[in-house]
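Next up: a single chain in structure tokens, the form predicted on its own.
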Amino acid sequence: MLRRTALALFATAFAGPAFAQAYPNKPITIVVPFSAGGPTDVMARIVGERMGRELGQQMIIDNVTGAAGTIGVGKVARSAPDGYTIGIGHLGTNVVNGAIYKNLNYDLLGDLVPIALLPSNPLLVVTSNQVPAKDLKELVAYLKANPDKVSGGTAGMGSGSHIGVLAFFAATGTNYQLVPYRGTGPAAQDLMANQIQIMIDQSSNSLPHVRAGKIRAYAVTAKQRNAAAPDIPTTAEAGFPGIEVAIWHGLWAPKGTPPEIINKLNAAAVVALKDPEVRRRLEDLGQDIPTPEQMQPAAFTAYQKAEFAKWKPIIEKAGVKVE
């Protein structure tokens, strides 16, 4: 009996070293918290490719949709910590919801362990065609004029396109009536239609309908124009320097996840990011790439906390919420 109990004692103790080293031996599932087609979906496929070629497995997309990405994160959250299961988000997913949905059934900081910072994307002021507005400043006093007649898509509260309408909002004195969508692929879809009017929208998910003169780009959320879309203004530049806003994203596993899994992971997303073709596409969608040590854990774990601090009372004095 003692030996047998000793046996299982030391089976136990090295089973996580061991199974982390044969980690993995199957397919390994992304949640996307968002529709198929959208920019976190977008950055989830051309990042888990590489990823899965990295790790010799497939990495199979999951689109779980829903309250502005907290299903999706949910079930990420209560996922076995075993590496087979990881989820994608961004600073609204990961950090505003949590201001936002005061009964969420998951703790964002606690229930989840940071993998690894992904790129961050600007967002555009974009219409569609049908709107008059030749510049921002037209657009604004658009809007003031015709609070009623006017929509905007986001992909729910808290979601990136969300921030940056608050922010929108904030800048201009405007405001119109918002539409949720289970993510802003599908959204965009309806402003081409001119269904909607207006989005504050990832350059990732609007600039390749502009490109094609689907819809019309106003001005970018940044500090700086967008090396993907020079001849796009600033918002400052634009007259409204109020608005800087990226949205960055991030790879996230349960809590409990072996350090071995997770570092595994890390090393995939980071060789993902050094890889010519990876970036170039990421780039072409405006995204801004970070830095490999940016990208480690214990700095992503940081970065995060930081973010949360900086965006809770932002939330709060707008009085965003849901009970």
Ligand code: ASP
The other form holds:
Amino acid sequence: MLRRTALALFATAFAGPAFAQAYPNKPITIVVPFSAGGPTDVMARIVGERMGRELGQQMIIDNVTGAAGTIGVGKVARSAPDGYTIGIGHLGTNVVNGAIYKNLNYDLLGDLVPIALLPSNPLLVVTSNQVPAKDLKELVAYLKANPDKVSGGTAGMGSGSHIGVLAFFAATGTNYQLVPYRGTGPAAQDLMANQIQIMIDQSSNSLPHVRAGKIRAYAVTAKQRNAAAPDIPTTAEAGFPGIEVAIWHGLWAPKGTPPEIINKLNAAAVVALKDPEVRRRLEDLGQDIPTPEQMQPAAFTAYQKAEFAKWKPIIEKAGVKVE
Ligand code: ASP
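For comparison with the form predicted on its own, produce the structure of the form predicted together with aspartic acid.
Complete assembly follows, chain above in first position.
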């Protein structure tokens, strides 16, 4: 009898505000659906470390990779809704994949609750230093003349780097072979070694290698040049308008996570993105930092839905799907 009461009390405490008040009392896992060292991982580590300091608990990074992030996002969707397992994702994993993958075993919009919108970065058109092109027009000509000599890296169908490729192919009339990786961190290593020749990759991943002279950048996929790389022309300036893609990030929790916990996590993310050192590190990688209002769970939910409505017809028109 006593045990039953204790169990019942435990259950109430777990579900109610008292549980949320005690939260967090142990480390929180952030599932990163791509390889260590890549753009999503870097975002999780920079923001997560500062969130952890705010919450008084360590944030543990768990890289659960494969199938353009769908494996990792699926793990978050099936985790206990107690605030101790959350996921980081981006436009690809949490919007575009919902239109591409016809057999997901979770509902991208229904099984995950938005916590906070995180920064957004454009993509850079980059090649290995072996590619003999001085600017984007020469690069496009080279790709058209050498379709068999060139292969490009992506983090799988529906990843940020793949969305970039789709826009690039459509605007330039090029087409090269794609090699899927578990993240663009390892793909960038292969690009430097000329195992692959081209990527359309997030600035946060490619810019440090461009600065080090290890790969070459031709254009940034944005309307305006990026403050972190003012010498790199926009795709329109370089002769090919219509390649404007920004990869925004976000944090999600499994459906059923108490709203008090979502709000605590959101508040910690807001504090993290106000921190001058965090901002400096992210801006140096070309990231655009959202306002606290844009980060709010309700605003982020609306934004994710709007992005889904925008991208679904684009993906369907492009005929990209995985059955
Ligand atoms: N964000 C992925 C990563 O972290 C790459 C991608 O989406 O293209 O590797």
